[in-house]
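First, one chain by itself in structure tokens, the form predicted on its own.
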Amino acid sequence: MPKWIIFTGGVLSGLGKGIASASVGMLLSSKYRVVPVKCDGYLNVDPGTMNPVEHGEVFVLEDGGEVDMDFGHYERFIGVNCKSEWNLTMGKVFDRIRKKERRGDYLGKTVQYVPHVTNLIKEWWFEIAKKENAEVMLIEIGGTTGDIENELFLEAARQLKNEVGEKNIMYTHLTYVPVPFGVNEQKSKPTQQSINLLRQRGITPDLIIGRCSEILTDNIKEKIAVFCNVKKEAVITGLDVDNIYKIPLVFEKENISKIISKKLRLKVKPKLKKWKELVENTINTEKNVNIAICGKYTGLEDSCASIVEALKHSGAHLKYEVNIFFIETSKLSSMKKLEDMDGVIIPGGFGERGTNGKIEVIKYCRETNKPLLGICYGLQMAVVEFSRNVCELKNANSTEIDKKTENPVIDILPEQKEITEKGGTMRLGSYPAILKKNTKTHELYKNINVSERHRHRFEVNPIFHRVIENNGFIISGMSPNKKLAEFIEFKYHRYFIGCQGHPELKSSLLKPAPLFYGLVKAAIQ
């Protein structure tokens, strides 16, 4: 019988339930098999077609699943490769219900939210727990208590206690404790009201995490405990921090392991020595390096969340603080902003907007020997720039931007053109590559056989492989069938590398992504 920890949130969105649940998972993972599940109330099947400015980045899993960005936190903190079925959206749930009804599984009964939908949600959770042999199940319910979208997930979570027993389940609620300007006093009323909404749904939390700009006082903890019917020691601080990797350390200082151990009868003994050392590497340093992320969607940091984290991981290992600057390429008029940058990243993306700016940034970095890492679309734009300005291929372009270009150096492959359903035309998930020896890429990965996760439709056109290599580009990594360019680098540059995959998705604090580590190291040098 696995133990179950349910995470809910209140007062407002964006409080950090994902990071909180990932941090708890991290503390438990040194001894137990932890499986995280995220329940989202939206009716999309997955976030793959959602605007990243509205929803944050799409996180791609090894199995090709496009899931909520909280899965990035789960993987980075817990050290587990998540699966797409661990992300329940209400779109997926209703799709299953509809198919079961059409098959006649309900034997002519009226299909209702309760019990049919809630039963299906619980069955889904139990299936995952059994299949993964989970010892601890972390269930994060997205949204805010009181939202109509997550009511069925909350009801399923309430019912779960009756099926697994009180000793095997723990309800954790993340809330907000503001300190209003001019008052300078921690206020508990939003928390009281949030917990009241949760209790109306039949759930009384066993642990309350109060998100606050300062450590919660004994007085406020006692007040929350009295009004919310919990013990004072079960009210802890979710402190605002400048580095999310401090959160497990903050939680542990607030005795969260003891609270969980007591409630669920577990022996929680976190291993934090290396983690703490790496966090301190970026706190206690006066050394810093400037990295620019140049693309579109830069108005919201969440749209590049995994890239930001991968840079922080590399900085921690190199004992440097990485200062990150976002530059919107659709509005870029000169390269002046790049003069003070030590390194540049061209991230992934879709569509024509901002591409001219990206190409100009790439040209500037190539000509000035400034370290550059091109990711996915960034690799493709590097090939376009090189083809135009070095290979002298007139109007070289991607057919995503110009379908009639006379030199389609980036093109969609014939076998993908016949698939029209959204997401279907993309290469999604983990794909292998074979690296060329004596290249910077091979030197960084320290292996010939590697894999990265992909999310794209277009490829470097094999027809042009020879011409770009003859002019100084090295295709440093190829697909096993030697057809697709997975990695490129410029031989006459100290660090100019492109990756068709997304190496940021596999980076973690304990093991930074090689290409990001290489970029930050080159930027420091």
Ligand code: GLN
Second form
Amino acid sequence: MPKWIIFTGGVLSGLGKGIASASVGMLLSSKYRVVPVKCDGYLNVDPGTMNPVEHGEVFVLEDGGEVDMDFGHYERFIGVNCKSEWNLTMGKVFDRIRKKERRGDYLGKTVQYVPHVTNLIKEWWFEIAKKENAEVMLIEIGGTTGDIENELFLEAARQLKNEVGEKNIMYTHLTYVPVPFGVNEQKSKPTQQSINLLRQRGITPDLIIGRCSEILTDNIKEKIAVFCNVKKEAVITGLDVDNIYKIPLVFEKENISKIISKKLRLKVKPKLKKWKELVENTINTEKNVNIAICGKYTGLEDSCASIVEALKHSGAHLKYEVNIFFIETSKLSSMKKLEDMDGVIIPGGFGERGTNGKIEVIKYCRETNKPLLGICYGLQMAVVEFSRNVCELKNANSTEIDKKTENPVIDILPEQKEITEKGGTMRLGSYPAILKKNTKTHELYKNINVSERHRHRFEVNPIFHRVIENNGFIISGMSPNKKLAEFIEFKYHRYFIGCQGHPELKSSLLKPAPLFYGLVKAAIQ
Ligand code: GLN
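Can you swap the form predicted on its own for the form predicted in complex with this ligand?
Full assembly next; the chain just shown is listed first.
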């Protein structure tokens, strides 16, 4: 029987509930098998079809699930490979309900939110717990308490206590403690109101995390304790930090392990030595390196969240602070901005907008020997640039941009040709590749057999493999059937690598992704 930690949030969104719950998971994970589950109230089946500007990055799992970016935090902090069923969306929940109803499973009953939908949600949680042999189930309920779309998840979470027993469940609430300008005092009212909303739903929190620009004073903790019916020790600070990896350290300083251990009868003993060392590496350094991320959507950092993290991980290992600059390629008129950059990333992308700028950036990096990492669309654009400007393949292009190009160097994958539905139909998830010996790619991975996670419909057209190789590109990694170019590099360059997968998705503070490590290292040099 696992222990259950329910994570809710209040007052406003964007307080870092995902990072807070991932941090709790991280602290527990040195001793217990923690399974994180995220419940989202929206009606999309998954975020795969959502605009990343609106929703943030789509995180891809090993099994090909397209999920919320909070799963990125879970994987990086807890060190688990999450599964697509661990993301419950209302879209998926209603899909199941409708299927059951059509099958006649409800035997003539009126299908209702309570108990039918709430039962289905709980059963889903229990199913995961059983299948994964979970010791701790960490259930994060998305959104803010009081939002209509999360009511059913909250109701299921309330009911859970009766089923698993008081000793086995802990409700945690993340809230906001402002220090208004001019008042200069920590204020508890938003927390009181948010907890009131939670209590109206029958849930009293066992732990309150107050997000604040300062450490919470004794005074405010006491006030929150009195008004919200919790013990004073169970009110802790969720401090504003400049580096998210500090959060487990902050929580630990506030004695979170003790609070959880006591409530759930566990013996939480986090291992933080290496973690702390790596976090400190990037704080106590005067050494800096500048990396540009050049693409569209770059106005919003969230759409490249995992790339940003992967850069930080490599920086921590190399004892450098990585300064990250976002450059919108649809508005790029000259390469001036790139002169001060030590390295460049062209991230994944879709559609035509901004591609000319990306191609110009790639040309500039290729010609000036500036380190470049092209990820997915970035690899594809590097092949387009090289084909046009070096291989002299006139108007070479991707058929994603120009269907009728005379030199379709990037073309749709054969198995994608007949697909018409948009959701969940790309080449998704982890795929293996075999690397070529004595290439930079191989040197960095230190392995011949590697795998990365994918999310694409197009590939380097095999008809053109020979010509780009004859002109100086190396296809440094191929799919096991030798058909698909998974990695490329440019022979006459100190660091020019493209990867069809997304290596940022598997990077973590303790184990940075090799291609990012290589890029940052080359940029430093
Ligand atoms: N649009 C390209 C494709 O579908 C690249 C996708 C990506 O960068 N994730 O192949």
